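Encoded as structure tokens, the following chain is the form predicted on its own, with no partner shown.
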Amino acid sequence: MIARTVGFEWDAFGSSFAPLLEGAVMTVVLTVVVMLLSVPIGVGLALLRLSRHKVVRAIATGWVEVWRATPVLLQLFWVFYVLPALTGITLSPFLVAIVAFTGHVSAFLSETFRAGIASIRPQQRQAALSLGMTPAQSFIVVVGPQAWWRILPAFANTWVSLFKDTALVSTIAVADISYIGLQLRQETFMTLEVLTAMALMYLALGYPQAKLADWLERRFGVKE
């Protein structure tokens, strides 16, 4: 391999942004789809973990702990390689990413939602029931909205973490920012320029999200 001369190739740096922008679309789509799926699943798991039935709680807890206690990269590889071997079901790399990240994120969100629901005083639910509401109505109208505002900062931080963690999908050939950036690096040998462009792309997209999460923490975070 011929060593490149020292210096920064501005042309290579600038030309990296167009393909990286295409990868950014995939990154954003993946983040949004995973979160849209993870929220209802996370709420369902939280309610199951708050169930009065021990068996239901045990099953939900076991499911959540499996996803929480294993690395998301391993989960990606398991769905990509092991699931087809066990079931004969082969998913596209994009669907593999959706399945693995949804399982991972929904498990963590379930704990966030569970803590938020548990923080609401039982008397409020009892008051709603005494007014003739069903348990489902009391949750949707009374408990759920209050819990949502309490967990919003943690939810925003989970969103930011998910956005960054999606870089792992490059390992299964999903054409996100990281995958396209690494392909450009291999094709052009412009490691410094391409990785710098990648960093700036992630920074431009991730920094506003991080600052929004900080603002939500200040605005809605529980104050002692």
Second form
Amino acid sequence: MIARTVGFEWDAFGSSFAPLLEGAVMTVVLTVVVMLLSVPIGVGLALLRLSRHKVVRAIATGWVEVWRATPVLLQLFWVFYVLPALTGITLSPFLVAIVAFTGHVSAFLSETFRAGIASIRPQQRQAALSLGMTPAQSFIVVVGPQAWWRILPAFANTWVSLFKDTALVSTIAVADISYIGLQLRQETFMTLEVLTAMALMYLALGYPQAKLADWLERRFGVKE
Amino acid sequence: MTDSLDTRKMAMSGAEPLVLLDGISHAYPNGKVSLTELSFAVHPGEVVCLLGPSGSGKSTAIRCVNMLEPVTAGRLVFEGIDVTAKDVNQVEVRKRVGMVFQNFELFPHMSVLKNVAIGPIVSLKRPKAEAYDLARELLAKVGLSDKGDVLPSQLSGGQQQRVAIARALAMQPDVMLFDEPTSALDPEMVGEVLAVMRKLAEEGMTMVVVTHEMRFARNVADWVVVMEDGRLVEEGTPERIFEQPRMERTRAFFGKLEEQDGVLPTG
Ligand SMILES: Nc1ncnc2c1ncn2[C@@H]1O[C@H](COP(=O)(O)OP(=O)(O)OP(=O)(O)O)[C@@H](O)[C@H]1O
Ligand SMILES: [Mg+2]
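Right, the form predicted on its own is done; let's see the coordinates for the form predicted together with the partner chain.
All chains and molecules follow, beginning with the one already shown.
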């Protein structure tokens, strides 16, 4: 194999986009599904970590710490290889990706949510209770929404990180942008062209998200 | 005990108390004892003012009435029912008890109108249109008809506290609790809030008011309870308490207030 050092094959570059676009659909689907699952799970974990019961709090905290302290790549492999060996449950690579990333992202989000909820003055909850609301109603109507606006910037940043981190699923053969791109490179040897096309793909999708996160940060980040 | 100054209208008429604190005690989770065997009664239509130095347990006492704090001993009787019993639904009791906080505690993410309507909508499952109509009525009552669409943060402190009063009234409570409702306000805004409270009192609302506004206590209260160190020091009509305080500690408390800003009303 002779490494090509000069020349940029525009045709190869251009024809990379069609397959990469299919990968992009997978990347977006992964990101969205993981987020849709992680938000409610993250809220649940946050509430468990704010529970009055010591044991509940300890278990929830332990769970979150494990997911936060280990690399996603390991988590992905663990669910892919170890979980089936331990439980006999074999998941498709796509489901492995969903489970591992949801475990990871919901743990991170729970920390964000917990801090957000704790930042709302307890008197706000008391005001809601004194209007005859149940504790659940107080959270849904008064505390939750206020916490939500406060954590929105951090949430947006987690979203952008997740979008980029999903590239790791290529290691377990889920056909996202990275997997398709790396396959394409192996088949065509058009390393320069394919990797550049991949970069543009991530940039086109990721840049607006990053900008949106910045805007949210400016709009809601520095209150109080 | 029985001089003419000390007769209590409501008690004389033989009405059952609406709220009765019967020897209640309370301690915070850190072990700090905040109330010791505190007893006093609030009759329907009465305005009871709680006075006492900082840290004497006034806030804790009214938070117990609202069951935001659990009493550790004694009975708390609301409308004839001992609400310290295990099977009592706290949420149902709170629906009947309005509360106004020192720092207003309006919900910052809702319009002023929604702040007032939200209690009936969520807690009482009232139709939205009905709740908003009531909310508009109550905003008019506290003189803020034109502020329904703005956020609470766009209002002055005095306006916010009037909205908070309207919000509590929207639940059509049987008793209203006020925890130093004017203490967080600039002096020029105190009057507008007290005026609303005075109007409520005239309409016959039962009220328990923690306040340092001695003129209000003197002129509006039917009954005054003086507390110190989690205990009741003395209670009586405002005339009697202000003109012939029996306890040295009451006199000392008034003396300190006078030193501070000469607020003690006479006659
Ligand atoms: N959350 C808490 N945890 C522990 N101790 C508390 C708490 N809140 C109040 N206390 C203590 O309980 C006692 C009674 O407090 P409380 O707030 O009821 O007094 P207060 O009469 O309302 O005083 P103030 O006029 O300053 O509002 C005080 O000694 C106070 O320090
Ligand atoms: Mg207080």
